[in-house]
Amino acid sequence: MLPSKQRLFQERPAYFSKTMFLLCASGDLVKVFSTSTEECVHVLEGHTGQVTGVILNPTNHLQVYSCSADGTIRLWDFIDGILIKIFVCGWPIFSIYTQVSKSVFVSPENFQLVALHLPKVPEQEVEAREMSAVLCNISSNPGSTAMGRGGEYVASVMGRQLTVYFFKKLKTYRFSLKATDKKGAKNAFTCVACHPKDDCIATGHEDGKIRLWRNFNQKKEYTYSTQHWHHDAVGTLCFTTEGMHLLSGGVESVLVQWHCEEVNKKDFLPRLGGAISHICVSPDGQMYSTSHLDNKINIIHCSLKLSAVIQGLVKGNIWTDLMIDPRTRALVMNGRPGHLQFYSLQQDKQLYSLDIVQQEYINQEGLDQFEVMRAAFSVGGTWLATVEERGRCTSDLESSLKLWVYNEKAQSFELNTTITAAHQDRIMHMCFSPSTETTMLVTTAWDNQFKVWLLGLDSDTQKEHASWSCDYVGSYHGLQPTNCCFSSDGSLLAVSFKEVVTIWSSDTWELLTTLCQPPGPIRELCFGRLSCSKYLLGTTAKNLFCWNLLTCSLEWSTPMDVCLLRSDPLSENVVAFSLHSGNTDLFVFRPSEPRPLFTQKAVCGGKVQRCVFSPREEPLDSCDERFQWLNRSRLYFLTELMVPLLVDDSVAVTPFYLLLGKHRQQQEEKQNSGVSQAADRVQPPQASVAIKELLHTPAHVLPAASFLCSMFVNSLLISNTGKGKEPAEQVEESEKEEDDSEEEMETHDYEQEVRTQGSVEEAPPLLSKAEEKELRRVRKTDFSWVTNLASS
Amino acid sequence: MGEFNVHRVRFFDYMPSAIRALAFQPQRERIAVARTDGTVEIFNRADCFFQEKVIPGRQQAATEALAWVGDRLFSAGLNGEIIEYDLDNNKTKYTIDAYGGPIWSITSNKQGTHLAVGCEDGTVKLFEVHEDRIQFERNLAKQKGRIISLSWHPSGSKIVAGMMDVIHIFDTETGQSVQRLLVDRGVGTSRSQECVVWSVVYLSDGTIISGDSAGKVKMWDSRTGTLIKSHQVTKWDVLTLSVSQDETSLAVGTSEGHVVQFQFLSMVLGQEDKEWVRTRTFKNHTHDVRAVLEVNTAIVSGGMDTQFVVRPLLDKIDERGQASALRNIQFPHRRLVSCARKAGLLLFQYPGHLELWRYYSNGEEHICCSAVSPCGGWIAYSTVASFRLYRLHCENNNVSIIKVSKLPKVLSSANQICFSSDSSHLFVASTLLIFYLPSSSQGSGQAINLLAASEDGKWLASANSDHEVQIYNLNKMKPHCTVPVHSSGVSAMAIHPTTNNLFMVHADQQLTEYSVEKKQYTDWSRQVQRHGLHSLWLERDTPVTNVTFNPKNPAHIVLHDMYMFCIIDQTLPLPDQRSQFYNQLTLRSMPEKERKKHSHAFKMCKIFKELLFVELMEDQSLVVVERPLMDITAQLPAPVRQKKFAT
């Protein structure tokens, strides 16, 4: 078992083939998608490394030239999703251009820009070793070299330097910009787009500045025009098919229509997004796509109309925890700036986003914008509540905390209440009660307080719309609560005050007792779920203890240095992540025993920031032991470097796992799993190959479904032969004991032999053991007689 | 170097006036500028824009536009004359009505011949242009409304004119209009004002250019008149179009003080199909451009702002130099203020009139030079027309002024008053040089533009405008000799009281030093020749427009241009190169003895504002006139209103 790292963003520039599909790089993969229904139609897959660059094939528009740092080139039809052909060119390649007439270029790894000859040869897999270098010192960013009308030159950008290269002078024009001119702007290029039908160079420069070349294949006599509109650099620069327009877009997040004709003239498409990191457009012109830093694409139609969006799960900064929206399962946490992402992980796309601050967030470095920090749902899912902050930085803090009410008929969630400086500090933590009689709410600051919010009818006003307000406040002895958590049928409250775990009761607010257990504060709360609730859970920066709450005693603790501990809401298990010495280990418990029920030694690197429990839609039936704690959720976690990943485990062999051939998985595994974790894993059966032959040949040369069915039926009991042969050795002591085994044993090939026959042609009849014993007998005897009296 | 005692003046309001037009004149590489007060400047473009002429205006001269035609400069004005120069004398030779009311343009056709004005009544005159005069010869057919600009075709047998509305291509041999181009307004609310078209240049290859009040350069095709491209420059007005010698690149002027290059361009590389494509930009000025020129390695442009603005196009610029520097002339590049040393008085010289202490008035003219005497007993100024003398007494603050009457009739005006340095002698210069008290004349060809006096009343030294430097003994009234001719005008000059070596400072910023007892260069100048100047104070863009010695150390010869002053001290060795330039603040803070090693002849100074002039009075007091350029910014009017990013 291994934890998968999702494939949810895509890291790379999208490509058009014609106005249909839209190809783009996601790690190791190549997606396909539509750009009318923005579903994924295909995912070209075979790249072992990152996915770098994807290009449509000029001379075949229905196949696509893509690159990855395995060191390949790989051909596709992406129609249809078959590979054509794999390039072996030995480096990692960065970045991939091409050029009708001749060859393809790339630039590998030591920042060259080659042009790589593609032998033309049957086979699929070619060495494709026959490269000649064009530009040395290139930048990395493929925005930074662009190809130019035709392809007669090649221009690329680094640092403060233009360098184009025509390929049939073979001269090279290097045009270098000052560092600062007297206003201090800063001139260094940041990408770099060619005009498909004139001789025109755009350049886009840190300071926002765009620079139109023209006259390049002299030395003095060059020209440019400035225009300038963005406020910080422009992230990428791209022509229209027909070289009317010119797109750029930056930070901004604001896609820029520039006319070619009249400089001066430009429209605008504001509020796409994140940052803008790629655009390009179709082929015939007619659609952009701009691909955006926050996992997103936005496909445009000509005419700056928004036509469709592509987004993945938002990449940003994350605050709030890891939460499962009870309704729709989806996984919930930070998205856009100000926003809550829902986001499907059985479907890999966003169901929608949530404005929690409803305000315009200002796409400007520095600025103190109000964020969302924490978020809760409750347990049915009805209520949201959200803390938003600003000013977390400078002393002057302002928040609020905003209860969300799920509208049934809107399918969303409205706003129902807002309490502004809910409290005097920051919410640190805060969580439902699990109770189905009140809906309550309680939150811990750091004003060493904490608070009970509780739905109540407001008697003054309409009676239908009730709202939340403030039921209790608690402290305990001026100290800062961290950690709130309740039990599981929502009677008791268990707050955390530095190194105290204090009880509550939630009935009547009384501080029922402190449990304390030096040294140093409590990190996690956490109580134990279904036979285990009497069970409270608490770790330290040393140690995990469990309380018997019913004693009020410690139970068991354990020396360990966890960093994250959940509940499975599903099951007793408890996961807990621990650091050690660089990489995260995991371990899976119940609160009853001190005893791991599954430990996974350096599960990843780094520090896992954030986990959740995802439900599964149906319970597994899993025959591993081992992972029996994950037939009824997934475990999903986040790492440092915000890269989610998927404890996934490998489920359990069913038919239609063989049939619908997840060997992807396999491969996946085998790619990633160390020597010792693949011995760990249940291999899958050998049968497959039977089943594929049997799926990959027509349906007319098949034989009667009903003869294949027992066939089928029988493949799949191949698994069991191992435990056949053991009743058979059995029986073969036994027949050394009695005398007339020797009877038996024939009577059991025989039965077998029936059997297998059984599966070709009706069977026999079954015949009661006395006849089978006369039946030998009649074979034993000896019949020769009957052959004398027939030859007399 | 010593400290002195500095008067700081800022209360000579000099306010320069705004520039109407420009012409080149590519043959002697002249540029003639035109000033809203009538002034007329002359800059040579080859000797680093150094402001060779100026021929002051009147009152009433509004000029609106200037022609070359081969060395001979026109120019016409709202007051609907056309007005021919005399360059020689900087005065203006002779004036005609064309009878037409204002005239809003006049330009000349590449051959010389003819000149064609523009007038308000809508007709385009043609001039005939003769050896001493013009003369009419006949009109174009006759629109409605008026002729704002004008272009001839090269061949000169087409004209194009620039109306309301409308463009109208003439034919020169029938007078018939052929051809009428009709212009889109502006959109919005300048829709229902009428287009001016500002400015049309008529291309050798059949296309007209044209710059309109709603922001359009449009190009045109003169043979089907149709419109080929239009290019929306700007918000605001398009004032002004110039297009290069070749025809490869045009400057346009706008209203909101840009300056937009356009340029003559293959779309693919390699192929004859060119296009007009914008290219650069350029926001030196304020202020509306009112003028711009092509000048075949700069963009030279002036407007509203009264910046005269040389941009280079460094594309065509080989090396880094005084050619590619940008040069920004603010002052005019002579002296506006003179100084009586032992008086003590600053006399100041407006367009109008002249402030010493006090405020006093003028007529109408301009008044061209003016001088008051080391003693301050005297003042003389000059106008176009006349020149005067004033006895000054000064007495307890009480100031009397008593013109002097029945002077010489010879002294009918002058270029530059010079007097001696006792009072005694005043020296005048046209074309003629005048000794005054007593009263004798010398003869030379070309305008005088400076004049120095030694200190003794022995030598008199001028220089003119062809570069020539001429010295007189004044004891025998004759022409003593003529000081070896440089390349670069003399831009200031003067006799040391001492050793009488006349000490000259170039436009290209060449200092020489000229023994006129001995008739040959000192062994300093021959030594400074030799060396070569540091670099640094070649590439300084101002001329030098003041020497003065110091009384006290014979040795120390002080300038100053617009940005700084500067003692030199001929007996410390010339920078090298590679030394440091600007060294005080280094040798400060070096030990006594390091410091010698380290310090170079030129002590430079930029503490002060942008300075008119710079004394070095007889009490070791120092009077620095300062205009600073904020001062002037202040007193224009109100730039076109721009959104600005982030306001």
The other form holds:
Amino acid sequence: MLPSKQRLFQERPAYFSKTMFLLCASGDLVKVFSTSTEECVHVLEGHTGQVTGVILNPTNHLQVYSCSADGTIRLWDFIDGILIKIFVCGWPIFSIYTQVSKSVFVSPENFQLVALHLPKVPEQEVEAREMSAVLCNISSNPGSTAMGRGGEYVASVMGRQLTVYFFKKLKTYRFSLKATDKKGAKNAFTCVACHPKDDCIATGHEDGKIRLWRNFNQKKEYTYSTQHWHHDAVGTLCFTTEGMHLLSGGVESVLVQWHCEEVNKKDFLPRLGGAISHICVSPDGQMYSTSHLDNKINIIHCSLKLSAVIQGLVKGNIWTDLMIDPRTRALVMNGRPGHLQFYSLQQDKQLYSLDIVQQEYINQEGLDQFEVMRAAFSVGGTWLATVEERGRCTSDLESSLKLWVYNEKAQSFELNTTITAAHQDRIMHMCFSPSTETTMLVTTAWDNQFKVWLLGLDSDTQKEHASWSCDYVGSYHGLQPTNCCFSSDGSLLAVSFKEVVTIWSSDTWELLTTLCQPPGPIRELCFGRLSCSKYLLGTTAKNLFCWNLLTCSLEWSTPMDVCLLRSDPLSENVVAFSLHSGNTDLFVFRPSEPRPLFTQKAVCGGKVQRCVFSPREEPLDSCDERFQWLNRSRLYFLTELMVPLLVDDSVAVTPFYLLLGKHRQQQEEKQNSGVSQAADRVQPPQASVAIKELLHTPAHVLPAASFLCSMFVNSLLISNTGKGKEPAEQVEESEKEEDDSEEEMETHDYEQEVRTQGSVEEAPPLLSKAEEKELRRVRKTDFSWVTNLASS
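Structure of the form predicted alone (previous: the form predicted in complex with its partner chain):
A lone chain is what you will see next.
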């Protein structure tokens, strides 16, 4: 069971197709979006590493190449989502630029530009290792290399040098700039673009200038002119299809359209939301796309009117916990600076962004601005509490506690109460009471106090206007409080003060008892739920503890470095993440019993920083026994690399799995019975390759129905005599139905090869005598009526 990434749009340009689809790299996938509806119409799956580049096939506008860090280049029919061919290179590829004749220009792991020959053979998977070097030591940024004038030359920038290589003349010209000009501006190159029809190269620079180079085919007579608008480094450049305009973008979040024929004329489209990293133009020149560092793609009409927005999970600093909005079941966390993003995990798109700070964000390095540091939802999702801070790196801290109420009519949260300086120091933790009788919020801070806030009436206005006020201030021997949490019924509040856990009555705010354990500050506190509600869990740097609140004694403890502890709101299950040897291990248990229900070693590399349980829309009816803890919820967690991961559960058992996977799973369980449970890796049930191809291959490229029926029935039979083979007659029949076009013939060859392999069992399973007898009976059954039915 391996985690799967919540994919982010990589920092690579998106590309328009001639049929007005937008293709972009997203983790180890290529996503195909409709430019009119903004919907993802296809997901091209197959790469096992991060997709690092996507380009259209210039000889077939319905096909696209993708390259990946897994060392392969794949050719797709993106309209139907079909993988056509795999070219195995054997080393990671970090960018792909264009195709000329039978070669593509790529940048391998040593950051050279090489021409890679793509063999024209009928096999679906082929090795492609014949290559020739073009340029050495190019930048890792794909925007620093560009092809010019129909592939006649290539331009690349790095540092303060522009390199131009002409393919026919086999000549290289290099042009260098001084580190600074007379006014001290930085001349280092940042990006490059080539005019599609003229010998003109545009380069962007760190000081915000754009230079237009001409006569660069002669070392001594080259010239350049300079344009300047950007106040910071130019992030990307792109010429329009006919070369009438040059587009530029950077940290200002403004798309600038320069008129090539009128030097001083330019148009602007401001407030695009984030720093622009890439710009792309559609083949007909009518649409532009801007890719942003906050994981967003804007689709813009050539008249500079925003047409559509494709917003992924916003990347940025994550200060708040991962939360689930009880109303929409959306994942809530930091988004754009000063905002909370509401992201639908089911639809894989952002629902909306809530402006918490309500101040314009200024993109300037070193400027101290307000950030959302804490957030929490009430049980029903009616109330949202947020804490924003400024001056975190100085002694002059500014902080505000805000309470937001959900407006049913507006279908959004509205600000209800703002409390400035709610504490005299930084607020570290807060939580709502789950009780439905009172609406209560508790905050802890570095001022050695915890405060209780209650929702009441505004006595000044004498109106039924709800407002919040402080009801109680608590402390314990001048120690600094850290964590706080309510019991499942809201009757008890647990607050940790360094090495001591205090238990308070939420009715009288009487200190009921204190709980101590071996030395070490308390990291996490967590109450049990449902039948385990009498237990309280705590962690330190070396131990995990469980107290029984009925006896006020330590129930059990175990030595473990737990970096994160969370409970499932829909069950008694609790998850603990433990960092060990640079990797994080996952443990699932119930507080009533220290023995774990499930363990997975090295669930991810590095430290897990945030996690949350997301309730399912419908509980799973059946799944593997080891994964029953995921029947009602799914577990998401965030790593140090700010990559959201999902603990992938086994799907409900299907009839196909019962037919094809049951015996194989029994064999694997017998073989792995001697392996330690901690090192177990249980894979999801795998169905026949033939069935997968039958269900996912578009109808217009499928063979005849008579062939499919016989193939389908044969794939259900489990051989007990060794490796089986497809009948030769079926192979010959499928060959007769191949299309005349070369591309379709390659696709069909691949499909036939996969279907042939799909009926071959890798190892004969061990069957009981009763099972062998049942299989002999099935083989004697006449299935000809299926073929007749399909033919009719």
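What we label the rigid core is the largest C-alpha set whose atoms superpose within 1.5 Å from one form to the other. Residue numbers count along the first chain shown, from 1. Remember, it's a predicted structure, so these values are computed and weren't measured experimentally.
With a cut-off of 2 Å and the rigid core superposed, E38 has a Cα displacement that falls short of the cut-off between these two forms. Comparing the forms between these two forms on their rigid core, the Cα displacement of F497 stays under 2 Å. For L512, the Cα coordinates differ by under 2 angstroms between these two forms after the core has been superposed.
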